[in-house]
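Starting off, we have a lone chain in the form predicted on its own, written out as structure tokens.
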Amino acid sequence: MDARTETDVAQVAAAIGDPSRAKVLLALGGGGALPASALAAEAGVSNSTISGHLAKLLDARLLTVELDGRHRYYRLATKDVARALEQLALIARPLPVRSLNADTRAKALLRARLCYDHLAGRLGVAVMSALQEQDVLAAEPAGTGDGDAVYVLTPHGRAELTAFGVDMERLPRRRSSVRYCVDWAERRHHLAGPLGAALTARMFALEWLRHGKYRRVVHLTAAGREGLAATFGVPADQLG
């Protein structure tokens, strides 16, 4: 048998499984790059120790680094390694909640959070039911016998987030362009790929979501809440 056919997947678990380590992947949920003194401080480690880490997640491809400088920024390797994480989330136990900020901050994750790029939580899954309900995205069988579902873009939806403000033109127009994740707190879908960071960033660029205190979580806006509601008919009590 061809060697190169198999993974190391034990290589990328040890990575994983450290929890300093894991901190440090989920600090960089959202997207965006870090310096090791900000990775340290999420991770509850010295700067001394980060380092150690980060070298370890390096070699295991997990992030990369970029340097601007003398400074040097770490960021996820691939939106490939935030559904790795987003999916190990599922079918991993709770933390214990031991202070009254860990309390705020699960459950200002659970309400509302960036997936790398795109909206997930409970507000993800509340807009993604929504463009269904509207008829902007219809969901249709996977043929695979596996319970999963393709979803498609319809042409109505096409009309709907152009004037929305989407730029359609510069999304890939294959089916796979909408793409989901099974949300780890909901066990529901939300809006991922091209179509659900496109989406985001509308969203972020109109001022209806900002970003919150703690990494990856967001707030819908008063004007976000109006909007969802008069524009994608996102019902009220889905917007706590």
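Positions refer to the first chain, counted from 1. Only the largest set of C-alpha atoms that superpose within 1.5 Å between the two forms is called the rigid core. No experiment lies behind these values; they were computed from the predicted model shown. First, how it differs from the form predicted together with the DNA.
Relative to the superposed core, Y214 shifts its CA atom by 2 Å or more between these two forms. Relative to the superposed rigid core, R70 undergoes a CA displacement of at least 2 Å between these two forms.
Show the other one: the form predicted together with the DNA, since we just had the form predicted on its own.
Just this one chain is shown here; partners and other molecules are left out.
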């Protein structure tokens, strides 16, 4: 027999459910690692305060630390943590803007951000929709209509992406279907899963994308703007 039983949802949720801690987690939501002092600045609290918070997040196994000299780099413990955060963002209310700085940050996040390892935000949904236009992905609308649509990669799409330089060998074979997230800001789908991660990685390799000051924020380069229009037919007016 097995000692496992119900899990302590309340404890994790409480760990996430503090404004400072949530800011920390969101700042790390792009999959990057940051030292304690940067996280303190991010959350707008003192170093001693953030230290307590980080200890709590470690205890809840939401974060891991890497020791590097006198620095300590924190990152999300697993992909599942990032997924849980995005899922929570989906059911959360919009947050009123606090400062001018926060406003530009927020706008940048809405424009293009990483959802741990794949592209999200307006850019993410624009790419997803362009991939359908180009018959790279085929949508199969949900029967029940409640956000449970399904996408598959077409043979043509497979060829297209291979030509683009995505290493398709390392992805699920045959009639692949495709994972996606419901974007919390756009309420539309963006590409996720292994394919989303691989495509995003390729775009970074081509320098179509660059990391912003914080890893979660992504900037589209001029090359990226041209490339997306030329290769996938993403309309330029959706790249603002």
